[in-house]
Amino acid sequence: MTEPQGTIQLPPQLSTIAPEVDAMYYAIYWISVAFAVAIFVAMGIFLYQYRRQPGRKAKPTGHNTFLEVFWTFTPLLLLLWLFVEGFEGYVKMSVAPEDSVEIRVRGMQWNWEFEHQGGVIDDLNRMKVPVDTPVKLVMSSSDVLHSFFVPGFRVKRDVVPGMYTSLWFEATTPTPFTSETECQSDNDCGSGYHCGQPREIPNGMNADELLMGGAPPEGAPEGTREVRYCSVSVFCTEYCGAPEGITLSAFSEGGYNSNHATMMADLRVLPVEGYDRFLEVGPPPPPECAGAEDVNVCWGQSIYQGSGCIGCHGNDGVRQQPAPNWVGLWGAVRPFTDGSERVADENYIRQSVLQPQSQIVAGYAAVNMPVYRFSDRQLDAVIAYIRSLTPDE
């Protein structure tokens, strides 16, 4: 497959709408160049033709109806054509096809979260889409104004607090993620791509196999390795300033997602079968759990430590504030503020995570737990971890 090529001014075209956007851009660009050249040439001729000369008295140039009509209506017709072409392009970019795959996008300081069909939550700041398939993004912000921008796709839309905005695109080129495309810096990836954020991959696997829910082959060495892959660049273009020292080179040193200037995400375009497999199995467990005795318990502990649960819920059997301790929670009877009670089983924990205000435990009425969005596999892992914290009788 021939790698998409960019131009001096624009990155490679990686979506179906990109050629039309580029054609419109270059039409406006070359019309502007032509008018600028014509105006400057005319200025030069007039400066020379009507320069001040000894013994020659200046006279009014007179009136030319044809020229006045020409320079009035010619730009008007051009503007009318640009308006029609631009409006058609805007409508096409705004109205997603009916068969689009829908993905929820949430912007927050300073990260992107992606939720796929079936409630599958992608890894933070990592987005997967199928190739040759219309994808509609329904976007919202949990705090301030953000802006979702993918230069290679030629799409950009503000992500506004308190409302939904949307855009759509259809990626035309699968993004390679095999070991042959590992990178060390953005210079290794070419225009339109960046060297993605570091991630751990089990030994004996490549990123393609991991993304499609594979497992290390038998006999593979234990442990993991850190790799980075070229990805399509996703930016937040609501620039709010960067702290001193955050530069482009800092991205390669782990400076991602510390402020608006570095609020980036890695977008991967998968084959359709690979994306369907991802939806089926959800994000894989963390690599460090590959050799664990119980992968779900290990995964649940990783979620507990990495998703903010640890900030309120203790796992030592002692600390009960600001939220209930998880030790001994499984199978216990939970009294609620409305006087009812319920045994803490799988359904109780699932509802507590997805709808935390629907069943408030007595003594914790002042606690306002946020809604957490996990895939079914991730919820299973959290439940397994909580269950493992209950002492055997």
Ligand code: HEC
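Now that we've seen the form predicted on its own, could you pull up the form predicted in complex with this ligand?
Here we give the lone chain, stripped of any partners or molecules.
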């Protein structure tokens, strides 16, 4: 990556608070080095000087009140200073500026969902923030503890079920989608960054141009290609487990978000215009659907695969566990645990996704479907896809 460089000890400084935290880090680092060297050197000298030698006896231990008072109180003053400085930094981190942009963050095993202003949600684990603008995250969890950690920003906060927690930051370095930030592996990106999930991009352009509504240049080959971009790393640092007895494809092979260690998100710091445009149009249908016969069905299928519906719902007309198969769902009469019934139409599907617990299909009380928040366009796509699975008769 270009721009701010990390050091041996710390990742690059990508937010306004980072230099301040690092200054404290290095202050205590050098103080520690000084103390350690002083102690070890004194020890070394004594060990050598007073090694046991024939005919020499140890001197009985005396008292030195001055010394004892001195080395009790001098460190105390130093520590007092460290405490005050550290607390000041912490207060800054805790109080978000009034004019912060607010983003809702929802943690769940093992994904992050980001609801930007106006309810705009990109795919799971994709987050966008504007550069040079304070951003406040309001976070909650739907299952166990998680913790939102961005090393490059030096921020971290637990995400707790049953309450809201928040943190704020102001990113200073845009992470553009240009060819310089394309990557094959995490080593291409440097610390603080990782190589994000692959995206489909029309040939001849990069994602920045796509975001800003550009079109492929004349003469670019038809079709799309898969590109990965360096993104600011977001980790989950509060342990949240792994599924039982499932062999996972490794993270490095793209097995994203299958357990605590891979609960990562791709964070992009966009120029303000780019961010505004993102809010305006919302996440676009995936580019691979551009030429599809029915864009919505194609998009719905990609949500089905990308947002994890596939883990529970089958689309083959056979698998009925742990959740109902989608083949034949459209237009069918659904029986619920409370004995009532309803025809599966647009509103029903919408409700099933946004409030899955409101009506539970009979026989499926044991498994809780997670709550998803999709934009209307995404919901339309899901509905179109489910509908396409039931042949019109």
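None of the values given here were measured: they were computed from a predicted structure. In this text, the rigid core denotes the largest set of C-alpha atoms whose superposition between the two forms falls within 1.5 Å. Residue numbers count along the first chain shown, from 1.
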Core-aligned, is the CA shift for Ala332 between the two forms 2 angstroms or more? yes
